[in-house]
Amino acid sequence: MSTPFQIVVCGGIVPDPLQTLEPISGPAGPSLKNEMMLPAVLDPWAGHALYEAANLAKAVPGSKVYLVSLGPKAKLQQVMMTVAQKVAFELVAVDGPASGFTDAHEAAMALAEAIKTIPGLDKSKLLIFGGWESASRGAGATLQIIGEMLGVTDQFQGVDRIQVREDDSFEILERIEGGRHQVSTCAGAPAVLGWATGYLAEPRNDPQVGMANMRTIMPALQKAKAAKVGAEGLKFAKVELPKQQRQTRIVKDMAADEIAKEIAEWIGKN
């Protein structure tokens, strides 16, 4: 294990889910009822991806992770003074919409150019990560599209684990139907790699990590260029918050069979 990676996270920010969320339509398409009042977190599957860089970085000596992050600069820097606390990384700030009604491809565009201009980015040792889902719309092609955009067509979705060896390959760990894993080896980097939950957990607040990379993020803010992204051209027909839905009763010493067959009718049903 000799070669240290560039590890370049993608990760957006979105409305803090425990706050309401009301969809409306206004004159540039639909949107969240008071979007810019409402406290913004890093997307919880950028999160895990951030992470997990974060820790393979730490095994590699010699590694850098960046966050390239397409957001609102107010609320950029409002979400980067809690994340920063967690891990080390620089920042590379896009000014422009996080809404999660944008259009992947111009996201991925915007992304893909601030990914370029990352001074000294060596593609043979390039790992982009991101999240496989998100809370906001999720189209879930976002990231693909950013690495066909940088030409990285090692792509790997729904990532559990990464293990690195000495031959510098890593095996990767995808998540497949039925609770399995794929299990996949690549030669090396460059590679793209949209995390599920990963195994890590959340790391706690480190304010000393905090102050570091507060250094680097508040001018990097400051440079954030704007991008022009949004819908234009897609037509929303509607715009809904899933419907919660929660029936639940509670059975003693009920048979395995029983149960799978109760559950296989409520779904036929539905």
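In this text, rigid core is short for the largest set of C-alphas that superpose within 1.5 Å between two forms. The shown structure was predicted, so the numbers you read here are calculated from the model rather than taken from an experiment. Positions refer to the first chain, counted from 1. What changes on going to the form predicted together with the partner chain:
- Once you line up the core between the two forms, the Cα of E262 ends up 2 Å or more from where it was.
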The other form holds:
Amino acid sequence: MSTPFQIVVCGGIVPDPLQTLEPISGPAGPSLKNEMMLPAVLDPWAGHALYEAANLAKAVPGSKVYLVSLGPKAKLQQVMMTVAQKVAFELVAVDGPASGFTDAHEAAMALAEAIKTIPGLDKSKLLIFGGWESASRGAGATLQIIGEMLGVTDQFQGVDRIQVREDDSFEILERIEGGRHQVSTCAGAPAVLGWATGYLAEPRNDPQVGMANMRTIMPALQKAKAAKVGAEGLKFAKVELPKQQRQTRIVKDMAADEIAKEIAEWIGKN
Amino acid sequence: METILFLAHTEADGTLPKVALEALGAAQELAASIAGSPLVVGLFGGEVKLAADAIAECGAQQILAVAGAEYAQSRYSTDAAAVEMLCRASKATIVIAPATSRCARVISGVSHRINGRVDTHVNSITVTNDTPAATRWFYRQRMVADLERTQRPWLMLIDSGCHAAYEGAPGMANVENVQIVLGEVHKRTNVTGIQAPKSDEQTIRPDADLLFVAGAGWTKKQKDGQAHPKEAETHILGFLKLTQASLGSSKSLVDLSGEGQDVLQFMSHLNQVGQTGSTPRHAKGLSTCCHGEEPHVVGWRFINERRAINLDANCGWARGKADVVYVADAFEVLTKLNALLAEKKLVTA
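Go ahead and give the structure of the form predicted together with the partner chain, now that the form predicted on its own is out.
Full complex below, order starting with the chain above.
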């Protein structure tokens, strides 16, 4: 493998999964109550994509990782303080909403435009990484559209592994139904890879990596361009929390064999 | 008036997957609900005649197809070309497709090609005054929304288990082939195979009635102060073999496996349900050694009947999320339960 990659990871920020969310409606459509107050994290799937990108960049010398992120500047800065300690990357920030209620096409447009501004971007070395879905919109749409906007028509979703070969082609494992993987080979970059979880554990925080990253992150945040990202043509008639509340029966002090009998009967019922 | 395209790919044997028949049911219903709206069928795959005949009586005005060896593979470049041409040839304003991994991989990219808009993971479609609205979930199944779009074409991917499947009698379909000229650019990717677990290690069964979720509690120290991962494996695999249930896992448990700890060897990230895992649909779910915080609850959103076995009476499941919570030791209950199920199986045999 001789050709280094330019790996662009598209990763948004989402509310911490442990936070309770509540929708509210405003003139611009639905949003989250106290959205700016909620602690945010890097989208979990985008995180996997970032770690895989860093791993690949380490394996292919000369490769570089960019993280392109759309979100409110203040929130991005807060999240980057943590993310920056994980792996080395250069941030390209776009100042705009991170809401799940914006349209995937508009988000893709803002991200594709930001990718085009990366100096020296060479499409023949380009790999676009990201989560195959997000913890906000959860549509699995944005990456595909970014790929189309940039003219990249070798795309893979639900990726768990990429293995680059000597001739710069690569083999990819994509999740399909029934816990199986589809195995494909691609002639080489450019390609879009929407990551599932991969096989890498989350990297430990490294303050030295963090300090090196922050030297470029702060200027990137300062010069982040504002993007108008909304949901034109999309009308939310209703957004609500699921109402279903179960009348839970708590069973204490029942013998194990009685519980087993009850569960076996329950399983057997149509 | 809308022109509704039902779009689907065929399987290797030329048939349609079950979720495609569910999407066809939704497309049929939508066409009937909006006055004067024709239904068109668009199929792509290696062979499509068998599938077309199976749905010949669905009331489609036209059955279009892109077929051939190049489309037998689930590959973005050729699938996107096929879907794009079917959308253009049908002049569809609304496209309904099933949420298979193959359709999900291309539908959004194609929406951009045809200057349309896309919604995936659609659960239902309703019509009021000839205006369709889709229901889908946001923030990983934590809130649900009804939405309408003014843009057309509007492409929608229907999740499995959300609509009754089409059940019409087969007939003789008149299939119109749509031709596409493929270039080298379409063939940079080749599908070389499928990696599947051995049949005795198969633990993910999307069509199973029951989902069995294992939490990290299975790997923790038990009453004797020791962890018993091998025993846990035996219990869980034994239960799966006896019930043919699908296996789900909490994130904490699969992360332990990923870190190389000697835990449950058959467990992988593919099993994970919840915030960063799948949100499967099964009639029943049994959770064991798994607490009920929000990220876990997300994974159970579409499980109809839910029961849990947990030592903690104050587990999150006790707060209106499960139908029954058994405060008990899962090791003990599974020992008895597997014995009972094996006995029943012997009697039935």
